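Next up: just one chain, as structure tokens, the form predicted alone.
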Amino acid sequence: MTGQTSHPVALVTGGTTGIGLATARQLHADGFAVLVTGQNRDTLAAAERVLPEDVVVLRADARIPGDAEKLAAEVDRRFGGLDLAFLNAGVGRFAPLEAVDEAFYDEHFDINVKGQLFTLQRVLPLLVPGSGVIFSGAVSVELGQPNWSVYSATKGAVASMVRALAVELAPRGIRVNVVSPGPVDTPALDKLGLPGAALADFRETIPVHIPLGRIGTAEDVARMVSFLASPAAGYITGTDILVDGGLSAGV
């Protein structure tokens, strides 16, 4: 717990829509002084909207290092110190190998590889001893999927990522997790890139593969994120946790 608030802080990138906004509300209903960053105008507008009034929402473009020095400054300002920083910012769409470019590789490992490593390079200072670290990682990992190369190896890296990070800021007393869910139901599914017949049998063929029968939710991911920041989680760092209703394991 920081000095500046009676409440544990959480700071959620990418936490204006799809899962990163239900972790917010999830956080915020378990106690935390939460702070939540986007880059579209339109979703950080909307989220001040739905989100409890006392929730941070400010513009950081998970691209640009200064962005993460301004957004550390603020946390700074606000909190004097972090208890959890999730970092969820990402994007993933579906492209052929052919259809892969430099901006289309650069993209997405800009956001969900160096913007993640920096964004918590900027605000390490501020991680309390006992903070949690968590990083959304992705399903894909473990399974091999057509036309997801680029996603998958960035969170590939992710993941090999936060193992040694865990080992390496340990001494700190900070734990380092990644969160990898399933198929979600949220709007990054219609950022995926499919023709709309595709997205719609998508939805409608996935749950057959999935043990437990439907598609995952974002408060499905939400739940497991707010478990990892409790103190019932205190001995638990360096570990990827699956939420996907059992579809790795049943492939």
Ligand SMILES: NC(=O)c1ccc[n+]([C@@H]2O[C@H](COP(=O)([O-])OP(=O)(O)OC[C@H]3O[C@@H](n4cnc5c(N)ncnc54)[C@H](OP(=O)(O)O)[C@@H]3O)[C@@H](O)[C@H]2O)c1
The other form holds:
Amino acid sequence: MTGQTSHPVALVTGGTTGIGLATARQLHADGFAVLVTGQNRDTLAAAERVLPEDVVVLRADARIPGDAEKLAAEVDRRFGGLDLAFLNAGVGRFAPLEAVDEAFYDEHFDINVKGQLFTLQRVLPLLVPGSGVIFSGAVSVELGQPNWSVYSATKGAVASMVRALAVELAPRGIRVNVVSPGPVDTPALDKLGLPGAALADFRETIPVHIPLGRIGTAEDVARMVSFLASPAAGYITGTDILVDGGLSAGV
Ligand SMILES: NC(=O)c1ccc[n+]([C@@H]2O[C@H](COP(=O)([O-])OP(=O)(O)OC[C@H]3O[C@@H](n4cnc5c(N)ncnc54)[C@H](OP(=O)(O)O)[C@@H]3O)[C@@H](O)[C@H]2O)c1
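Just the form predicted alone so far, so send over the form predicted together with this ligand.
And the full complex, kicking off with our chain again.
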């Protein structure tokens, strides 16, 4: 716990919709003081309306290290420290190799890898001993899926970064893990870049491939983050935890 509040403090990047939003709600219910970030003014405003009043909603574009700097200063000013950083902001769009251009590649790596790394770097001085860092990965690292090469590469980079950082930060009492969801029903599905009929087909066929027979919910992932943030997970670091309904085991 930090010095300026009796509550543990959690930062959720990309906390304005989907998994991040559900996790912000879960952590708030768990007793955390919560800050969330996003970059889109509409979703930031919508998050402000639906999240509990005392959740802090901040604009910080994960592509811009200067925004991470300002974010860290704001967390410091408000709370003086941090007990959990959930580095969840991310994007993912389908593209066959021929359609991948530099802008596509850069956007994915800038948000999913560079953004997560530099956000952690900037908030690192605020993380107290006993705190946790959780990165957002994806089951796609385990699977070969067509049209998904760039996105999978970003999540592979994250998984690899987590193992190094877990060892590097362990002497400071900071645990670092990655939570890797399978398909989860969030606004991300509408951003995949699939035409309407293909998206409807994608949604319909997902459960067929999942041993537990349904697509994941944002709350399924939020509960895992909540567990990893809790003292019950105090001996867990450097792991990649799949929340995929058995998808990867069944392949
Ligand atoms: N849904 C799935 O099936 C699934 C599966 C595996 C992994 N994941 C991962 O889970 C994480 C959350 O995804 P989700 O499904 O909850 O998707 P989502 O509903 O689209 O949420 C993405 C979040 O990231 C934020 N974000 C995007 N670009 C940003 C930027 N440049 N700067 C700051 N924030 C940014 C969004 O805010 P804005 O609205 O402001 O852009 C939003 O809050 C992602 O890392 C994703 O790769 C999702």
